[in-house]
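Below, in structure tokens: the form predicted alone, a single chain.
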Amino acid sequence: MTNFEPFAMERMMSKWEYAVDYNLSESGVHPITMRELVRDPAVIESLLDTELNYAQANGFADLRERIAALYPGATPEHVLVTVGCIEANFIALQTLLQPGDEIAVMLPNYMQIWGQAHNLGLQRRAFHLRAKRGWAPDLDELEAVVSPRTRLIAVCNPNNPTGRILTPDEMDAIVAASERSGAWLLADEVYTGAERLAEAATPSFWGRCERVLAMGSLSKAYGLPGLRLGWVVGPVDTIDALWARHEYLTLSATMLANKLATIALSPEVRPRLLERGRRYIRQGYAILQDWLEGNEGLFELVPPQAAAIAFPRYHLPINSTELVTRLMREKSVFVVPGDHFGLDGYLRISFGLPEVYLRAGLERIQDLLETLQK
């Protein structure tokens, strides 16, 4: 048995979200209502009626339908709905993995499949996004950790924090790594369809290779994640061996969550929610980037390609923890620290919010930071 190693980030997460006036720590848009959502008054009534009983465990078949509708050749059966991505991601490694196997990681990445890999005892490889190159992925780096060894690639496209999109030679040079190896892809992308300058949806690793697994939540994009829906789309026999895992582990997602999730991917409703993302990640970045320019010489920025978040580096004699912690306890702002991704300096910011929030909370920010510069 391996030490336990903490989700750094959740973990403060979890304790300091609802303790602040201002929580700028959040990776996806601003959280949509029940009434935005549902506007039909016959489906309002249906959803009352509804018995609060057991879903089906690997999710609706026309939940399923309409997210394999999403991924071209898939099928239902390709389909397996979980409780957020992030079980997906959890019983993906448990399936496909033993202790020992080694696995590459694409870095910086939200850091569950990092630290879960260490706790099921997996040897773990990196390779890195490059700020120098905007935060293109090093190939030469993939192409030395990569190995006949390596049993598993972990991707994150449009990458969490950097907001980076990988190009189509990228995406080909990923894949020919996993080939080459014989290694399983798992592409976390769960921010395809929260584009910021484009309206086509990020392309997804579904098809590009035999051994893949392609994953998706309502979270991000969607404004969703209170449904604590998510799904992997892979290999037929895959998918039912993922599942006899989310039987141990959750059983299934909610009835209410198959339901809604099933409305979400409604050809009437997913422009909607898409376009209404878009909206609020393309006014929240321009207030944070007017912000950032005003800070002139403190910050450094990549713009984030997608995603509601910003990942600059900034340049102040503190650390990133230490920095945020005295965010939270002397002006009730949460942003997320770079330690939590392997890179002191940084700070992760959300800009997917209402602007009179956003800008109350970057006002906040500003306080600290005139203080720290005296």
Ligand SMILES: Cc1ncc(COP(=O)(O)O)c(C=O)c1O
Contents of the next structure:
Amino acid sequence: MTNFEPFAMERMMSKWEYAVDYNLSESGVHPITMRELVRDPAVIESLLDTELNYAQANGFADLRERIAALYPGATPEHVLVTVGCIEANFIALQTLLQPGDEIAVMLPNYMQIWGQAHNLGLQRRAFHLRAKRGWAPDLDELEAVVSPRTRLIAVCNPNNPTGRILTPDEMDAIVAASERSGAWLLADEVYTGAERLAEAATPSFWGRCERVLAMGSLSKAYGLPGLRLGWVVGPVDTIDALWARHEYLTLSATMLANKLATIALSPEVRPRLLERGRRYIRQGYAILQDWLEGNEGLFELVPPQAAAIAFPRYHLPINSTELVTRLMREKSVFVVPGDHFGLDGYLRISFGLPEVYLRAGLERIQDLLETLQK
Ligand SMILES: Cc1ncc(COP(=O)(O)O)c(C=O)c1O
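Since we've got the form predicted alone here, give me the form predicted in complex with the named molecule too.
Shown next: the complete complex, the earlier chain at its head.
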């Protein structure tokens, strides 16, 4: 057995997100209320009559149909509904890989797959997004680390924490690497729909090669993290194999989550939620950008193309975990240290938040920065 590697970012978030006055650590847009989500009185009535039974274990058929409709060529049989994308990622590694197998992970990334790979006894290789190239992936490094031994390539697109969206050529290069090596391609696409600049949703890796799993979720662009509702889209037999692990782990997403997710992805509601998310992202980014510019010389940022987070580098002689710990203890504000992505000297700051809250949180950060600069 390998030594257990905890999920450093989620450990810190679990302990602090509800303990501070200003939580600027989330990566999705500000959560929506039930009232905002469900407006039709007849639907509210029918929800009150819901039997709180086990839900269909692989997800309501209607819900899987709505998810499948987002992926050209997919049918409900290509979809497994999970308890968040975090479950989808977990059971995918558990299903497809054996201890000792080699995987290649695009870094930085939400570090779940990186940590879990270690915990499953996998051999980890990395290829990096490079800050100097506007967080473009290092395709030479991809070429160097992917070989016939590679069993899975994991990418996150749009990326957490940088907000970078892969170009069509970069996507092609990743698909080619997976086809050349015979490796599975695991594409965590939870930030699709949370584009800041583009109007169109980020294209999926689904359909670009045979051995691909596309992960999605309602947690980020839709503002529904508390539903704990995610999914994986993949080849039918692989989806069935994942479902068999899902039965051991969570059995099903809840009945209410299935119902509310079906509403969220309906043709009437989905556009409204995505529009709301983009509004938060675009307005929030303008506030953050002003604030960063007001701190001239202190920060360097490659503007994020998607997600409700920015990942600036700061020029202060203090370790990122130490800086965040001081922010939490002295100013009751929480952002994510770059250390959690293996990049000290950076902070991940959320901006998809109500204006007053965001401005007040940034002001508290400002207070500490001024003290540190004295
Ligand atoms: C890239 C990525 N994947 C998965 C997750 C977990 O998402 P969910 O809430 O759907 O479990 C996160 C959450 O931050 C994430 O950033």
